[in-house]
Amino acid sequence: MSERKTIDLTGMRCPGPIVQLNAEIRQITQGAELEALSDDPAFELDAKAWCRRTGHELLALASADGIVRARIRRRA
């Protein structure tokens, strides 16, 4: 089973969530998953753009009750 880590980025505003996401993804192994929770209105678009730019795989992106949940797989 692959490693999965969840991080709570609620309360942070741009660029904080992406900066923290970038730091956290470096702490997990290649192929592991990181789930990030954020209430920043820009996070959904930022997470998509960040994954495209960095090459990490965006597995899921969902929003409910003001919280965006992004599930990302670390690539090399």
The other form holds:
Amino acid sequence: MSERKTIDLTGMRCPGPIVQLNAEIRQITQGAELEALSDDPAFELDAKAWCRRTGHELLALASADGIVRARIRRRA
Amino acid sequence: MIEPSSAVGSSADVQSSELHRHIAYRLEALEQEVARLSGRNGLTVCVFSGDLDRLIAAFSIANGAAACGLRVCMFFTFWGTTLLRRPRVASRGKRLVERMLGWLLPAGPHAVRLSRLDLGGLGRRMILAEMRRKGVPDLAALMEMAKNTGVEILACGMSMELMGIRAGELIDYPGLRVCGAAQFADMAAEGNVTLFV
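Having displayed the form predicted on its own, please output the structure of the form predicted together with the partner chain.
And the full complex, kicking off with our chain again.
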């Protein structure tokens, strides 16, 4: 369960990061974690909403120095 | 091989918690499927406008919604249908008025204009340069993205007829269909959100 992949979404703007996140989550196994980094100011709220909509679990969401870091566990 | 009873107990616990997690996953997947089938999870966009800025907004929302698991359908009507035209298509077999419309109207994502500040293409080039610099996807990129996120595209048959756009002039887009108001209404009724752009 310690499997974790990190993806760099910096430089991408809406809806790029969310679309990319959605494509990447399909590449990992159920229960595995994905960490996404983004400098899109919309990403913090969008990552939350995306998790709510898709049912994936948002484990952590932190913002520092203009970079939002979201840790997500793949469900179903 | 005989294991100590405590080890047997803990492995049973692990199995039970794995089973519990598995059932939780399956339940959630089922709930999502039910939501999808009952049509409570769909976005329908009626794209009337042929303006670059409005089209960018429509495709950004459509892609974002599709990535969030909504079933997304875009119905292109009136000026919107011009986006679905391939550029530089021979106008043989068309009437004079249809040919004129073909010349006057834009064709494809690189020809459409801004609704404001287009300034004969100058403002458009400025905005597009800013979008590139800031990593904002342009209209052509959004249309490619829509193919991958599974956004469905419908073209209004009446608008195509009116503007002399033949089926053969339409862009290559997976599953693109020509339809009318009834199909649009059906899609809208199946979803729970409808936008008019």
